[in-house]
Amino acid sequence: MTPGTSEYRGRLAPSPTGYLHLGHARTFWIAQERALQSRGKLVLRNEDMDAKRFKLEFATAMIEDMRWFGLDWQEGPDVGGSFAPYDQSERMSYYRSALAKLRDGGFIYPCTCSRKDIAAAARAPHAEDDDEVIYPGTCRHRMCDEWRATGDARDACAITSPVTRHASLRFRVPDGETISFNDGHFGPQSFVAGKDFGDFIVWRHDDVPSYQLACVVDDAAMQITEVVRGADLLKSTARQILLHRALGLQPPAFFHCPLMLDEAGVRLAKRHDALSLRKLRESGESPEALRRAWQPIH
């Protein structure tokens, strides 16, 4: 359990960048079942940081479709709670405070590499189950204090000012260290820093926190005791454990669910419009019938 609470606290953390699909619903349902089994609480957090893809219609549909499916939460943007606000776009002060701690601890550095630069690097292969390319370390020698002194990307590490000159901030991973955790579904997991994943972005050049940082900060602030999510985020857990450690936080427990696949064996994504909760609802499907088709996941 997270320090300060003996109560189970789970969370649902959708992003309003498209209509939720059946894979989301199954993961959320498992999260709800685990909260009910533990007689705990479930928190809805609206992860609306992606301004380029976020649409208000998706945020509204997200709550409507989740309610239709039978999901219920005790805290969230629509019902309030002790750890408000529950919209990430309103929690920037939390993220900047955490970023300052990372900067002061020497864990981060400015990076001006583009995605094209990284993809072209020799040691930057894509992992099959991870969308993030292994960073080749081009800017790793740079330190925030040095950049501030020279005037390059002058505000990149200022925390309270917008990032300039297209610099993002990366977390320097401890190369060669094995990050291990016991997953509630998949069992023991281990990833080697610098081999399975590299230095990762914690603050984007458009002046918003990355998923990794925002997730860690919010889970800790909202006293989440178990994170239930898809298996595609197993490697992200290793990254987040490093952030927890750097920030002096206790990681929650983790339970990763197998991904739901379409008929072609491809994992469901928001592009699978026919399997979105909205389409299924409009076609007359019932949540009960959809759930009966699922295999048990423990």
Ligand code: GLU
Given for the second form:
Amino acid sequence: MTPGTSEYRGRLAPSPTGYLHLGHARTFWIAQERALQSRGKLVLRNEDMDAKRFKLEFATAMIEDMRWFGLDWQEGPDVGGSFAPYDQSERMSYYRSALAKLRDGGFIYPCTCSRKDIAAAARAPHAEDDDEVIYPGTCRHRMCDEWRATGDARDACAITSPVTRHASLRFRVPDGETISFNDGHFGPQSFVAGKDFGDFIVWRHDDVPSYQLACVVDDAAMQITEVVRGADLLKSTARQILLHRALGLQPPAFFHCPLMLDEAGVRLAKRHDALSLRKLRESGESPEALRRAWQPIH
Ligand code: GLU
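Form predicted in complex with glutamic acid (GLU), following the form predicted alone:
Whole complex next, starting from this chain.
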């Protein structure tokens, strides 16, 4: 529990980039069960930061599908609450002030590498369990202060628009340090900074905070005490613990759920149309019957 609060606060944090599928529903169901067991609250946060992929249609569908499945939340974009707004696109000021803290603490640097540069120079191949290559460190020597001193109009660390139009901002990870946490489902976890994951983006070149930063800022601001999410984010948890520390925040507890696989053993994704909650509902499935088929996860 976060100091100062005695109440369990969990959250559901879908991104409206496609229709939700059965894998999301199972993770959310577990989150709901955990909140209920602790007589706590559940918050719905609409992670609509990714303007390119975000669609209003999906945001509306997301809420409808979750409600159909039997999910219920006490705070969220549709019901309000004392930690509003619950749409990330309306929370830019929180992210900007966290970014300013990271800059002032010397935790970040501007990076002008393209994806192609990074792929060409990467030290490690794309890890299968992660979606990010390890950043080779090309721009690592750069400091926000140096950039400011040059008076470069592209000053990537000034934190005012259109600052990051030409550069992204990366978090400098403490190479060699082991980041450990005790996962509520998977038990003790350890990841080595610089080996399992590298310097990661906190602010994108198109002036949008990264998932890592927005998630940490919001989990803290919304006083989330436990994060329940898919096992694909275990390594991101290590990154986020570093961000919590850099921002002087207390990380929540973590509970990662095993991912749901399709018949071929492939992890479910939004492209698995047939297993989208929408299609399942259209084909006459009931949420109760779908849930009965699940193995319990503790
Ligand atoms: N918006 C993220 C996703 O849909 C959720 C990440 C999280 O729960 O921290 O993958």
